[in-house]
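Next up: a single chain in structure tokens, the form predicted alone.
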Amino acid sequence: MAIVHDSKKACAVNPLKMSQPLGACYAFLGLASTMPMMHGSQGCTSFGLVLLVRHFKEAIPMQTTAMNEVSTILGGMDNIEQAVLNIKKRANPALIAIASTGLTETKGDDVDGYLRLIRAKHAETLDGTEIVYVSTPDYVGAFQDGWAAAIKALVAAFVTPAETRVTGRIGVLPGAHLTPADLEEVRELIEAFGLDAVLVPDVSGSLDGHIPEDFTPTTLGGATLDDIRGLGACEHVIAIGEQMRGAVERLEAIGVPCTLFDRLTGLTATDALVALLMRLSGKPAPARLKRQRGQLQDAMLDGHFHLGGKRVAIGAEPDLLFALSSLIAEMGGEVAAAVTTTHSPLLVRVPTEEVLVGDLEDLEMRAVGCDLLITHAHGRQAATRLGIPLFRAGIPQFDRIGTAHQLSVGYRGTRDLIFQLANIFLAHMHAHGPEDWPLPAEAVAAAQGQSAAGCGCASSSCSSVSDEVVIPIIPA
């Protein structure tokens, strides 16, 4: 069991974590025809917008209430009202999703009250557009907390008890640590058993890098409002990540059967999901899944020669940290340093002695003597100073392309992750040369003595009169 504690520094140096409102807006980006909006200053939104654009290399729809000094003091109702009306007029989204920021939370804006007044005043104008609000102060929590709060708010706002269940409909509540490629893999796993997967949110439909046929000012795809409402009628709901527990508890309270997986990276974790799908569908696992499982077993056999005994330092959100560290431990590696962004009940189960809620400076100090650093792109300077390779994981990864297609769940994702980690060690392995196999001292002395005595040959090309001693290398 790991000991979890907080960094006691007065300030963060090279921060690891990102804010709650950004996590909430990222979740809203996984909903179809939606306009995420931060209730705060323009800077709050612009910084988050730039971060997501650099990571996904895609256009990101996001708006702001543009609070200034006066509106912050007097209250933000006028700004929210104007922003909502402008968005409705210009984009006409199916959903306007609002996340608070530290600025407006400190002021204490009653946004729920504002929205009741705005809906009553502009009912006809806002017809056809839903509005949801989530409280996400950025002075507490982190990225995955904001994502979790957003999903919980969506469930509370739109999901109601259902009299009957739709047989074969499986809801999925993914965590913020899963990429669009991960969500595609989860969907394919579920559909392999003849079941219908409904992902909420679904960033694989909006941030997977596709080019739409027509321009849209809102999100390009993702879960619809009907998908969210339909969670109440699902035969079963699968949640991925401890961060989804709050949403799961709300669904269970209205009678929806749920199963929460703490991770889907690893052989045993994927086996548990496949076993559940076999039970729900009443069907055996397809042959292609059995083959994928065999491929993963072979990858684990091959990869443990390169991962076993390696010391790894990881800095990531709690659910991602748990998934990566568990796989490292299963492959025989040692999680020598673990730093995360926020508290989670999962942290005590991380396979290491200590988990610190801190920053990248804390990670760098603890990673001395490690063989590999795993964190997002802001860890590249630390890896350079430490002289060890960096494996990029999580958000942001602005210095790489294709991040939306990184896969680390299921049999195939775990297999590919093992290959990537093992190949990093192979690429940085010392290339042996002749100097690594020195000749015995007697052979060196004999060769040097022969050079000093000479061989009596008058040829200027004779090696015995050369300035260099030519020592034949005998392969070991």
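Values in this document were obtained by computation on a predicted structure and should not be read as measured data. Here, rigid core means the biggest group of C-alpha atoms that superpose within 1.5 Å across both forms. Residue numbers count along the first chain shown, from 1. Compared with the form predicted together with its partner chain:
Annotation for Ala445: C-alpha shift of 2 angstroms or more between the two forms, rigid core superposed.
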The other form holds:
Amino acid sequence: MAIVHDSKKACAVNPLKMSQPLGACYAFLGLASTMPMMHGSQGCTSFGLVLLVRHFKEAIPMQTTAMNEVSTILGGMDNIEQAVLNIKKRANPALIAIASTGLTETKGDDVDGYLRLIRAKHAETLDGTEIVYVSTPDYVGAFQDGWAAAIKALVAAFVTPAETRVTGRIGVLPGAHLTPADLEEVRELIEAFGLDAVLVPDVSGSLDGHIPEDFTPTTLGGATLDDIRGLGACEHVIAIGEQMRGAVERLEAIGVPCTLFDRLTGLTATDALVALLMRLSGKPAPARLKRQRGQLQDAMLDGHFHLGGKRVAIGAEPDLLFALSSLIAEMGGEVAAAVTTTHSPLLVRVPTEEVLVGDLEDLEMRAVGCDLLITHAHGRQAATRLGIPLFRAGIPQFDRIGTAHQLSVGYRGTRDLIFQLANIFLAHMHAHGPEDWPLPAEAVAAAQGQSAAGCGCASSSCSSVSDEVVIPIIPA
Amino acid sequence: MDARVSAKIQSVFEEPACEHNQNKDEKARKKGCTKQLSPGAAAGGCAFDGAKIALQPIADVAHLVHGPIACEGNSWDNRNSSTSGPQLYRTGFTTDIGELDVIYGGEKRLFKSIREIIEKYDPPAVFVYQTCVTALIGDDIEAVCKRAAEKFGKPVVPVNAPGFVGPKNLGNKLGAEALLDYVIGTEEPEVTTPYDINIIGEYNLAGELWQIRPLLDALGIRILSCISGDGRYHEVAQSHRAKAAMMVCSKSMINVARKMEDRYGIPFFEGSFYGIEDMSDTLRQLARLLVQRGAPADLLDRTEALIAVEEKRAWERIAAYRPRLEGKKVLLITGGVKSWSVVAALQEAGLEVVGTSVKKSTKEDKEKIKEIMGEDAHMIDDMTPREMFKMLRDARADIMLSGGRSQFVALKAKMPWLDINQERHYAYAGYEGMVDLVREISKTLFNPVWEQVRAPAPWETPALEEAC
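Could you give the coordinates for the form predicted together with its partner chain, as opposed to the form predicted alone above?
Next comes the full complex, this chain leading.
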């Protein structure tokens, strides 16, 4: 049971956190033929867009209402109207998905009201394009909260109670911490039981790095509006990550049976999913899954030598933090430092003593003496200063390619993740030297026939003076 | 709007050294040089982004962003401006304001943040960046910075360029204004020489400054301050003692160059490091200005001698690529970099420039392009991604050189692409840079990967299809 603290600092140093509207737009990027848009100044979109481009190495369709100070003060109705009409004309998407920002939330724009007026005024022009809006102020919550809010808004806007359930149709609500490769793995797991998987949103359809036939100004794939609407008629909905609880509750309220998994990384976690799929399909697990499970068991046996006893510092959003920490703990490692971005009921269950809602400076201070740092690419400076390896997890990873295909769920994903982590330790194995086992001053003194008390030596190896090692963040 | 920001923006718009501006009538000038953005069809950064780009390369300063997490959290440590020493500029500082700060005001948090930074990191100065939300709720960053500077005995510089006042380009200038108001001329250098210059508007992207520096070092020219690439706070504070200045041609800091001329009598010229002739021209102008300001006249001859040697060496190395590159077609879509200066180098390597963007070029630039490329030069004012895609797909070009924004247009068309914008990781300045650029083009064009990705899949092969 972890104690959860908030950082007491006034100034965040080296942010771990990204903002809510970006998380919301990332969710919208998993919808087909969609144009995500931030209602804010053009910089809000530009920063988020550049971040996602650098992470995925893909074109990211994302627009802005380009608010300036006058339009902010007078209200953004005109800008939203113009933006919606412009997007309709230029890209003709099936969905325009709008997320608010700190700027327009501070002003207090009534976007829902604006949209009703705009729809009424331009009913004909906007025919064939849906518009959805989610409130995501920058100064509240973090990336995964924005993702969660966006999916909740999509469910609220498009899912209606169904008369009958479609047998074998399994809805999936993935959290923001799952990669396109993770989603593909979940889909394959479900399909392995002869079931149909409908993922909402589905970034594996849009950000998996495929090459389309022609130029498209909107998203390149993902969940369709019909997929979203169809959630109401699913036989069962599987949600992955505590962040999806809000959307799950909405679906349950209209009678959709749901199961929420707090993670799908690890043997027991995957077993739970497989058990559910066996029950839902009434079919036994296929042979290849059984073989994969065996491979994972073997990976755990091989890997525990290298992960056991290792001290790991993790900085990640709550759901990713929980998944990674749980695996490290299950492999015999110690989560010695855990820093996250936002609150979640999951945090108390992270297998560590303390979880801090803070930044990468907090993580760096707590990571002194650790063997491995796990966080997104911004941890690179900290890892260098600490002199320990960095394993990149989460968004952004602007200094790596292939991030969409990082796999960490299911039997295969867990197996590969264990291999990667163990290999880092193997690559950084400490070769022992003659100075590694110095005698304490007491012993040396005793051997030289001196009194043990009151050692006056100033040698750095002398235990009576060496306090804990503190590595300054900025070398003097 | 904050009256001070408003006045600043007006003064920036009235820039007398900008020819572009001088050709406008009174009314157009007042409206400023920023196009109204079109909601739903806009791209590019905000004023805050611009201010940060302009100032962040000052490497030993703590850059503190006062605003919600988006402004710093979504963007920090994402630029490729290099440093030869301090790393503090790569540390992300933000007040990360929450809901309660929005309601009660964020000034106290800002003040405490400045204190925390000074206590923990002890930088020579703290720069505080205003953002939209904190501007909207009326946080007075000038007052907080003034109080903090008094209290902590250290320069604390307000950079008042909230995102919503305009685009990136305006932010560059507002950031530069903060230097003029609070930094430049506040300290004296220990020694000065007749060879002291400032380079203004150079950000040392991918370390490009270091492709230029050896040339200046060889001539005995000292960069008193580069504003702001690989910059140091004290250097910028002492930069008013330079004898001459070069303003890098993108004009992003024209106000600094012009106001330093007005205030301290430092003559400047507009030059470019891109392209061989441009580089030589820049060296000549620097030497000429320094000699005018009292440097020994032999500098001119030494400069010519250096140019002769370096030009010859560069042209020879570029010409070596001619057999390989002869007749290959290039589509050149650049932003601020003067298109024609790069065109000359590409032509020398045997490449045919089938089109070049002139969106940000001046009238003279266009004339120059015609001179180099001929009357029927294909100048592109504003090309949509769809048009670019089509042009590449139809193989009217073999390679596209552009900024990162259109990168995927080329790659998804399975066409070679080379990054020549500010996010690039290769340095293309000076004589060395042009040779490197041609080498990169050659490397990209002849990568065997293109042939493979364009090959049809097994199920697209008719014979196989029939057999199945």
